[in-house]
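The data below hold one chain only, encoded as structure tokens and taken in the form predicted alone.
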Amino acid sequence: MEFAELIKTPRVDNVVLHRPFYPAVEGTLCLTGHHLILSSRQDNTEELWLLHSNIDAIDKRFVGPLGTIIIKCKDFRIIQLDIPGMEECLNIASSIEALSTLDSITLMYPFFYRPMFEVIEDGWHSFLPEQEFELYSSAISEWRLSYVNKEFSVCPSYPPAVIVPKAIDDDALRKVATFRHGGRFPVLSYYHKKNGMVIMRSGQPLTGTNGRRCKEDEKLINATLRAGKRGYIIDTRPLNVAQQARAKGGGFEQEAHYPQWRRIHKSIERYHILQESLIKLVESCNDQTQNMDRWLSKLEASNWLTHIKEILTTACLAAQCLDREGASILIHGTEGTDSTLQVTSLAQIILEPRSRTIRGFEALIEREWLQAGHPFQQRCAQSAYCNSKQKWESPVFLLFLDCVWQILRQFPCSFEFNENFLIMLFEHAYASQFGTFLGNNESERCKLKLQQKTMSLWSWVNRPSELSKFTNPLFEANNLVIWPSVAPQSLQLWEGIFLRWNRSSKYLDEAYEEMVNIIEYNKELQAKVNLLRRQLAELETEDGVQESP
């Protein structure tokens, strides 16, 4: 298919722009395979460079031979366009809808996207596996590094390579990953150096209305346990749904072939009820009429806040159960490919320092989200506006930042990286030039040859100049475990998100400004200081000598 086709009207002149923070500017207006490009010839005028695959729904109005487009973008901003004549803005309007949802991933913008800097890295290659089991060296004699999935076969939506107990085969992960939903047997997903414990990760046993049991399955999860140690399994369901599942051939593990284990159940939502979430608390944000007992009342209806304090709680207590408690946990919901993933990831970022690194957190994305098969392609097709939701659709992954968020306003020297980072990593979740966060699992991407064809967006983010937007000037290492606060008055809407463009962030970005510049400044002070001192004992020293006889 040729973009050409979709292209009804490639170029308008004298379209009015709107958009927030901006006066308003009139230039041309052109459609390209992946961009909607508006420029304007007067001076000091930014151009508007817009991706279709980030427009989630638009409007159409006319009045009399105008007609008037708005555009309602995956990161919630909202642009409008005046286009003279009624055939133009019908034509634009086609177009747009045409190019933003096109249904073949090969034909999206990073396929086509050309890098303009210089490659230092290849992001492909920075956090594989390999790597990764290294960093686990005083784990190596328990654990070890499977190939069981090098051709997908065992599980679709793992990876080639996964960490399992040394005492486990791989002809039992296999007889493992038949009792276990979609295959996916557990594996590690952290090793807490401080006391040995673990957090694997899995789908839901499928023990079915039968009772059914799996010896491996048993085997595998003991082979985790310390003598005379108890485990937890932190099913992310609460028990009704969890004995519902029994119906439909899943279910949960039994206490009389578990012994060892206690479960607990949490109750994280999922899919639509997380979507309209965020569709609710989007409109109440949009929505500039409303007088504070509404503001508040939308706010507390659209449940946000709520899901952030139940995912932050299951990951306190997942860490507790380790750090505290010394005990190794299991996590699973159904598939163990959402709510799984926030408590693993979080759990982390309470425990583990080095996630609160930039490299870090980037290698628990690579480690939590992608190789462990976040269906990305699927959760993130639509935001907040679009009309013609899919039920698999909705925002888990930005609930995580979210609560990564909470956490960094809590502890804001804990972590190297600010709140610019966090917000860039979602907007090329939903929409980017490079191919991170394409395919739903490794094995869509392999199929795709995203390494070979696209770019990794950590190419791009750990070149220096791009790192230095993305650093917290306040990060002083902290190798001690977090407790973030989960009571209601400590958590917060998230500003940087969700009223980015309803109202400005001049004084605040100023504020931020004055800061990093009284911080260089200390620095330059406390350089001239330990100057002073080393002279001054250097003369403390020629002095003794001189007195001496």
Given for the second form:
Amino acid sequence: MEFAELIKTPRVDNVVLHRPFYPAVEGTLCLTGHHLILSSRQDNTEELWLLHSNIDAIDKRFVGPLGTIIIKCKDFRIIQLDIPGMEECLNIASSIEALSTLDSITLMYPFFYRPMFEVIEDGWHSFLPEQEFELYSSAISEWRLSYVNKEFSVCPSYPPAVIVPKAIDDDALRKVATFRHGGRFPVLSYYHKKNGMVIMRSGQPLTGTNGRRCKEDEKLINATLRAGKRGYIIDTRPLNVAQQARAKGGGFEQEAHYPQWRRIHKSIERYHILQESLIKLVESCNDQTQNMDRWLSKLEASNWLTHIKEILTTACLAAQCLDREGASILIHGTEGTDSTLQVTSLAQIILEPRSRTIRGFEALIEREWLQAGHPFQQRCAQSAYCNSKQKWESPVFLLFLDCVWQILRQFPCSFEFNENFLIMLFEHAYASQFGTFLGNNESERCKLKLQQKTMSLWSWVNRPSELSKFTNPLFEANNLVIWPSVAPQSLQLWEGIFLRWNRSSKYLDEAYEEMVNIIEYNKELQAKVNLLRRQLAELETEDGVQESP
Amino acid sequence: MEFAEMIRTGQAQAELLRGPEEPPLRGTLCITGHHLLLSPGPQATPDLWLLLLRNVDSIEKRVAGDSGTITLRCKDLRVLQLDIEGVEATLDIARSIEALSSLESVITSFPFFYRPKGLRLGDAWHFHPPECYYKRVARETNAWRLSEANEDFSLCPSYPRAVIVPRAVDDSAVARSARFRQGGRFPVLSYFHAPSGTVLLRAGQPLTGPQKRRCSEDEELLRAVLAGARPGARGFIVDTRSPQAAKQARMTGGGTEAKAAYPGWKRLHRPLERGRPLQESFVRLVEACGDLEQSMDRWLNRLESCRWLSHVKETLSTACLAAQSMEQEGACILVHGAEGTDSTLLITSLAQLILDPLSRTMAGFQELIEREWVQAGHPFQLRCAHSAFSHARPKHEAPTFLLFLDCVWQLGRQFPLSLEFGEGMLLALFDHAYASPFGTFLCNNEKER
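Switching conditions: you have the form predicted alone, so give me the form predicted in complex with its partner chain.
In what comes next, the whole complex appears, and the chain from above leads the way.
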């Protein structure tokens, strides 16, 4: 299949581009297999370079001979193209529609992208399970890396290597996998060095209506408990939902079989409820003419902030169990690939300073989202503007990033990265020239040979020239456990993502630049002061030496 | 009347809880004529914590066993809890605080007794006399003059002694115009915008009444304004009441400027909330902010229904309208509501912040507040008598000045590098408007001061 077959008209002149914050510009529109490009007539600069995979939906309108295509992007931007000629307009529109809805992953841009920069670090090998496990040196006495899933035969959505209690052998793991949704047996998510307590995550137990049990599963999670101590199971579904799951073969851990574990139910929403929430929110953010009442009313109706509050509250609960109560926890929902991962990763941000550094956060995403099998390909297939029927799309990762931003806002000096880093991750999860977010799990990524055929996002981001844009100038490393406030007054709309294209951030950017300059200057002055102090000290000792007889 | 008569118990042992961020303070509690003092340790030491009693909005007491708890809700929105040893002491202290914090007389208030080190009485009181601002205007244009017709406050009790009026209008005309305006508040210059040569004026409502009275001097004044600005300049009258409210005002002697009588001037209505509804909005907002346990839905619901942000939006929109008309359309603006002492001043001061970079400097902002709020006769004593926690029946209270400060804060958030002062300044102004050792915000106008 050639891309050329899908492109009816590769090039149109005298197209006018309208986009946020810039005046309208006229130029030549080109369609390639992966991009939509508009180059300005004046100086031949590229005004627009848009990945087709970033396009959520397009609308076309006709006024006389002039056709207008409105492109709504997955990053919430809305772009308008005025195209002279009805036929050209129709051709462009249908070409874009075809190119932005390609089914096969191997046709996507990361397979064709050749980096223009020198690759210093291969991001595909930056955060391997072995490396991560080594950081838990104190855990080695009780935990081990298991390769039972080497061929992805035990659990298709897990990575080849997982961390399990030393006392449980691979055969037992195979049995446990048959008792958990999707084969997702309980594995280590996080080890809390302070007291050796752990976070484990899994899929729901397949107890069904018969009340099945699996002794190996019980043994596995009991192995994480200290003698005489209890653990907590945080089920991200409300009790009635968990009970209903039994009718479909799922269920929850019954007290009789898991006497040392106390179960807590939360209610984190999932799937189309979150997607609808996002759609409503973006719609109300785009309406700049409404009055205050309507805005607040629509904000409330979207429920977005309610989801944020629920997720953060659950993460705080998990962190509290570990840090304050000194108990281990197991987290799962239904499949263990969505709300479970939101909670485990946010709990680590609260508990562990390393997750707040840039490399630590990248490792967290690798571990708790990518390798843990969050189905990015399905979840990020469409964004807030999609008008086709949705199946598996859901802004689970965006909600996670929003929660991280809420914590970042409350603790501005505790994160090595800034808001732009989170926005960049949001963009690349939905449309990217890099292969990191392609596929739904490690198994698919292996089959697609992403490591060999595409470039990793981390290879690009971790270059010093890029990192400087994402570094937080206020960062001061600390060893604290940081507890965010989840009072509704403390949670705010993430303007940087949701109002990004609706109002200019020019003055805020200027203020940010000024802040960076002030901090740099302060550092220079501090260095000068230190130098002068050293010189003074030297001079004083010299004088002292001269004076003594 | 001696303060001592109102104080029943001089001292007691107490613990003060100041909220989640600060550790509790334990020590000896004292009441004086103006303050509540807590001194750590059994003896009085220089390391005191003090609270102006005037800052207390409402107080609650509870007794249990042999100790009591007094909860103080302050005008600056702090909530403080005092755990006091001794039931008798608790009740006495509560009664003393109640009595002392609701004294009406201005002369007995603390600013009359306050003598801080390093400052002299009489220092900054005359930093910003009207003469100063007039000099700035006179440099740009000679269409205006400083009139001292109100020297003895007989023309207008709420205006300062000197005001700026068109040169072409003499004092007797000004006097007639004063009789035609609510409260004697004839149109005066608020701000001269040099880049466009246009002006911003403020006044009280015209007293047209049901007979549709006219006042040729008032009309002459406004005609002179347009003539002195630019040839062919237009004028807009921004009425901060809805058309219906303005019409109704005629029944009680007020009204609006008739179109035929004021050629060149077009009237626009931009209703802004005032008085009791504004105070209620404030009370409900503070209530919603205080509840940390509520769900997100309830919070957003309460935020919407209290309507505070709607007031902020409407105020800023109207100020933008005024500023735009002056800057981009080269029009003169007259702002008035009913009395011209509340929403009028909101608009004139915010419009100046938008248009004039000088008012965004520290000194310029202070001058703006002096000129457009203090001297212009905003009735601080009445409006800031009670804050959001008060149980007393509201009479004239309204958080108009706080609404202004909120709007300024919104500007500062959107343009972080454009204001020379920070949020701290706005918070300090809010605190001092309600309870202060300084005399700046005492009284309701220059005449009373």
